[in-house]
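First, one chain by itself: the form predicted alone, in structure tokens.
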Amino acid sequence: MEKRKIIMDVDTGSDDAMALVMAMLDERFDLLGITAVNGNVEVKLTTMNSLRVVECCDKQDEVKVYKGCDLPIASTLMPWGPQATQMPGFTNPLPHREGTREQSIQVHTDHLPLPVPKIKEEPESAVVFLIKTLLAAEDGEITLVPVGPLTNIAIAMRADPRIIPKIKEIMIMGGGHDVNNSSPAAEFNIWVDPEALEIVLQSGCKITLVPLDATHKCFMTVEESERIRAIGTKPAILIADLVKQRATGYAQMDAEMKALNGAPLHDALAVCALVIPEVLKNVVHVNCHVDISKGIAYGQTIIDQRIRVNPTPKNCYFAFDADKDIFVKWMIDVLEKDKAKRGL
């Protein structure tokens, strides 16, 4: 079987781990090292969240983690922007952060629930992996799955466009139409960094967005979590645990998820996408740009839905909807195997 080519591009908090923990134990994938990016927690601990689900997975000898952006490229300088705390008509999503309207949410924490890594992260930045490791790949060979900001990737790509034919395909969970969080109008991991994600989007490659809209639909329940946790290994015992925590945390904040007793996991869905591409339903090719002007939209996934004689050219996949049965049973199939492959 010829594996896929893939990085796995993260700011790793709860989401974030289950994702990592899918790619490196579904065997489809060749996991050729993970780069961390300022966005659920600050860079330094993205990494180390990183390493701490590498050991979890006991894939140190295999997998190396690449420290990366600490800042967004551009939203910082705005006194106003996403890593500012006030803002008129805005609440830091944050949950770690102090003075926060959402601080006592606990979706993501500091310091994932797993001993502290005794491996370290790579001693060359993120960024420079991805333009080595890229520049060194046939065209077309490598697939990029940046489920947090899109900072390294974008900072790559301006470096060294050269970079750019080598890509299969950029997998991306980010964005939202008719779902946001971080704002009135946008999602997270594009409001961090919306300037990233455009550069992105006007690479010319092949990009797939997993938004809010398709995550919201493959949301886990708690008492599902725990046939998972029945596993009985240490990355299902994890991603059982960081279930039970955003279910914790989203029953504070989504009446919907409250009902539930679940949360939605986001990243990882973008990952099942790659084998399993009829997880996503109701996946349209359009043009969508990103809101960079500032003002109340910042960070808005806008998508041109006119009908037009001449329509505006189409840039990326956008997926509105998704298969809960289908991503739940990827996640258990899939750690399941890696039990049978322990001996367990």
Contents of the next structure:
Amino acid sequence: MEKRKIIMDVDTGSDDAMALVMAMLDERFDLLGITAVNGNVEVKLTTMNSLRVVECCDKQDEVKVYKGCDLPIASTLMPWGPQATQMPGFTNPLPHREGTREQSIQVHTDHLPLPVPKIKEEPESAVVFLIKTLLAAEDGEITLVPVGPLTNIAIAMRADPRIIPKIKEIMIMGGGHDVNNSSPAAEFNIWVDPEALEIVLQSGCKITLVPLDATHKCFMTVEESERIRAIGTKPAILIADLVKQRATGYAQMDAEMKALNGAPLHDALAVCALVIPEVLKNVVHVNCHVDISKGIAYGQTIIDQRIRVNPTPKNCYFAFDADKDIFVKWMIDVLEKDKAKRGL
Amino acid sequence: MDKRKVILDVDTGSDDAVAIISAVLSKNIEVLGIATVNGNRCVEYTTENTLRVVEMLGVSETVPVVRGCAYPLVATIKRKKPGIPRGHYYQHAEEYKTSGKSIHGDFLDMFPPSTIKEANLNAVSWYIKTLMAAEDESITLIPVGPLTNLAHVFQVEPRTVKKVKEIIYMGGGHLLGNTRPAAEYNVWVDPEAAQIVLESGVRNFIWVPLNATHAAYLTKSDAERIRSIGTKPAEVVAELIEQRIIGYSNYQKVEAPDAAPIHDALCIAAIHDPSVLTDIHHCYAEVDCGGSSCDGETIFDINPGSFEYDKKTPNSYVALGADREKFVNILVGILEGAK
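Could the form predicted in complex with the partner chain be shown next, to go alongside the form predicted alone?
In what comes next, the whole complex appears, and the chain from above leads the way.
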């Protein structure tokens, strides 16, 4: 079977780390590169953390990491806006510079619990790499998997629109309809760079949004993660450690997750959906736009659900639900298979 | 003297054409390349117009033209600035074409369609490649359209910032606008880009706003003096000035009769002789990106208040005046020198 060519765009990040592990170890993927972006932590750290994960999976000879944009397109330009002033849990505005993260909530940390990487990122910047790689590809050849703010992808499309037909589809972790986290209206990845998603949504590419509505259905409990830990490989232990870290973080802010002793693993679900589409449930073809008006709803993904004679044109697939059992089984299967392949 | 290494960023544009001609013909300037951008017209048109000028000058072998961004950072997704990008569907296109009174026109009709092509590399990637290969503080950037390309360059590869010696930017106005009461066109098209470039940490950012370019207007007799030089480029410059005088007489009268500003070319003149710019203030500047009536307004804090908390570190230089006689003499000098 022909492998699916993907580029991961990440803000690593604990759930990004798991998404990267799965993208590197699931043999159905041909991972062409990892582009890091500002998000959960500043880009210097998301780049470094991505390198850590590559080393953890022993993929340093095959997979290269590129450093992307340090700032969102425009959200931090508004000096009085929340992106540029404060955010609950942070003592400093975006970008989350090293050391500014409140230490009591540890869904993400500045540094992943892995050794300082020996390898370095490539000298080329992420956007230049994206443009070069896509322009050299056939039409519809490459799938993009952005699981952080969409800054790199949006700027690449603006700098060279000839890349757009090269993209097979874009599987995005981001947004929320009934579930949000960074503001009453917005999910973090989109809240960081609302304009970037709006640019991508207007590109005409085939786009699927894997929002919080779906990822919160796909949580993993600490108990389940112990089964993954038992596999015993470095990547499996990393995932188990990160699930535990996330569960501890979520327990401080989410009563439901506290009771379950678990946490959603957002970004990994987008990777799963590429090889097992049925993990996403209630996927609806919708008209979706992002609020960029800089008010209370800045960064909200708005789904047009009005019943109209002339409906607004549909521009993306939106997953309202997901199947937790398929998701957990996929992670275990891939990690088991990787273990067998290494002859352990 | 070493030639100043310059990259032009243009939305050609009648005044852009004069800037390109004077930069390429100047003995003090080495033009490393010309990036195009959406602005006076959509980027397809500004690229074609730029190619026409470069072909007329016969420098297509040495001066690459690279195509830049088709859309401003956020203005078009906000849907608050209808008519951008300005293409053939521009609402006044027919009226402009038939009456011959436009300031820019869709195409520079005095040239035949170009037979050369732009480079294959896009402008943002080209800028990054060129700047990363350069010495620190060795390149002068002269953007005379919306700052979209450069904003993306600095966002994508911040290491390019220290390669820049200076940015001489035609844009903005101090309490003076053209496309809107509060805003000058280049900045109004992409205010976010202007703010990003201004705050990039670039060493010398020099604003050449409407206050300066309006002071440096050219007249019909200036056009005649330039035409009498007798070369093809001089003839073209004279014709462009006359076309702008007609356009300005119809839409935007300047202080002298039968005169028009040639905004973008003033930046090139400033490289030859910095004293062509006058009334220069080293001050804190900011671009309004609020999206309302003052979107794209440039605020120059040239008289900071007495409140300490109001005082901000100067981040740029702004020229509020210009010496029009010097400007004409510099233009004539460049065109004569190339004869």
